[in-house]
Structures are given as C-alpha cells and as structure tokens.
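Next up: a single chain in structure tokens, the form predicted alone.
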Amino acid sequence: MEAPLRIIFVCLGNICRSPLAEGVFKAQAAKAGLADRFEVASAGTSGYHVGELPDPGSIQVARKHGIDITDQRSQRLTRGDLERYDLIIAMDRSNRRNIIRMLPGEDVEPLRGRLWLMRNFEFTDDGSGHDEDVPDPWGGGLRGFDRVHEILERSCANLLSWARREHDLG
C-alpha cells in the first residue's frame, strides 16, 4: 500500500479551529472508507497552549456531531512539519503568513501547491474558493464554534474530494 497523504491543519494556538478541522476531516475520511489513506494532524504557529486539550467549545461541538477530539493535545508547528506534511492547511491568512515566515528568506516555492487556506475549499473542490479566514471562535461562546464547525464540514468535504482526485486515492 502507498504511504498515506499527510495533512496538517494549522491555526494560532491549536486549541480551537485546527483540532476541530483535524477531527472533522478524520471523521469524513473514515466515513468514506479512506481513513488509512491519510495521516492527519494539527498544530499552532504559536506555543501558547502546547500540551493542552482542545478548547471546551471545540470538544463540545465536535461531540455534538459524533466526533471525539479529546485525544488531541496542542502542539507547535515546526520547520520539520513543513517538510514532512504533503498538505498544510492554514485556518487564516495571518497563520499562512506565519508559516511562510518559517522558511529561509520567506521563499514560498517549497510550499507551492502544498499550502492552502481552509476556506479555499469551502464551496469548491478545486481549491479555487475564496481567500478568507475561518473565524477564531476563542472566547466568543458556542455560537462561534458552531459556525466554525459548519465552515469546516463544507471545507473538509471538498478538501477530501480534491485530495482523492489529485492524489489518486480512489
């Protein structure tokens, strides 16, 4: 069997958006019978919450949709991750800039075709969608987490479709 496609979802602290994206994508891949075709992780561009569980709001909204993300712990994105993962999915433009700043001389060429914004896939399965941020729900109550989940459900479904087609995953 071929090596799995490695995807990492990235936000600032790795406690709200990216762990929820990781959980949603894994659940969708499993439902499609493709769980073994992907290696999925999440990380933050900051080290503010390293080792912590996802935010209670992310845990609650995930659980409401039958997804358990309590096995995840916040980790900081490293330069090694940029080399290791096939796809790097940033939750917003600020974190995309943070990712690019991790490269020597901010040369984006090594990330061409690998670094995307999550919402590039929200309404299209070719990555050509709008260049907008997934809003950070931190501190905004459960309504914000529900909105993020809705965005992630659509975006992950299209990302999965794109990955299946572009990487010949069946």
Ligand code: 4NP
Second form
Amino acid sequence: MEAPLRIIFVCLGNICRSPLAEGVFKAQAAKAGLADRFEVASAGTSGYHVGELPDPGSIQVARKHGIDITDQRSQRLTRGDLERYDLIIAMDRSNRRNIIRMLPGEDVEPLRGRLWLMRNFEFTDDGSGHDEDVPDPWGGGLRGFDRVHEILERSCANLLSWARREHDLG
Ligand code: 4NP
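Starting from the form predicted alone above, please write out the structure of the form predicted together with this ligand.
Next comes the full complex, this chain leading.
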C-alpha cells in the first residue's frame, strides 16, 4: 500500500480552528474507512499556546459532534513541516501569509499545489472556491465555534473527496 497522504491544518494559535479541523477531517476519513490512508496533524504559525490543550470552545463543539480532540496539544509549525506535508491547509489569508514568510526569500514555488486555504474547498471539491477566512472564534462565545464547525464540516468533506480522487485513495 502506498504511503499515507500527509495533511497539516494551520491556524495562528493551534488551539481553536486547526485542532477542530484535524478532528473533523480524521472523523470523516475514519467514517469513510480511510483512516489509514491519511496522516493528519495541525499546527500554529505562532508559539503563543505551545503545549496547551485545544480551547474549551473547540473541545466542546467537537464533543457535541462525537469527536474527542483532547489528545491534541498546540505545536508551532516548522520549516520541516512545510517540506514534509503533502497538503498544508491554512485557516485564513493571514496565516497563509505567515506560512509563505517562513520560506527562504518568501518563494512560494516549493509550495505550489500543496498550500491551500480551508475555504477553497468549502463549496467545491477541487479547491477552486473562494479565498475567504475561517473566522477566528478565540475569546468569543460558543456560537462562533459552532459557526467554525459548520464551515469545517463542509470544507473537510470536499477536501476528503478531492484528496481521494487526486491521490487515488479509493
Ligand atoms: P486559532 O485561534 O488560531 O484558531 O487557534 C487563536 C488562538 C489564540 C490567539 C489567536 C487566535 N492568540 O492571539 O493567542
């Protein structure tokens, strides 16, 4: 069997959006019987919360949908991650910029075809969708986390179907 496809979801703190994206994508892949075809992780472009559990809002909304994300701990995205992962999915344009700034000379060429925005997949399963941000729910109420979850459910489902097609994962 081929090596699993490696996907990393990226936000700023790796406590709200990207841990939830990791949990949602893993749950969808498992439901499709494809858990072993993917290696899924998440990271933040900042180190503000390294070592911390996901935000209580993300834990709660995940749990409401039958997903446990309490095994996750915040980690900071590294240059090595940018080489290692097949797909790098940024939660917003600001973090996409932060990622590009990590590259020598800010040369995006090595990331061509690998760096995407989460919402590029929200309504299309080919990544051609709108360049919009997953709103940052940090410090806000639970409704913000619910809204993020809705966006992630749609976006991850389309990302999964694209990845299956594009990478022949069945
Ligand atoms: P996240 O949310 O990027 O979705 O994890 C945030 C978490 C922490 C901060 C900002 C956004 N912060 O400034 O500490």
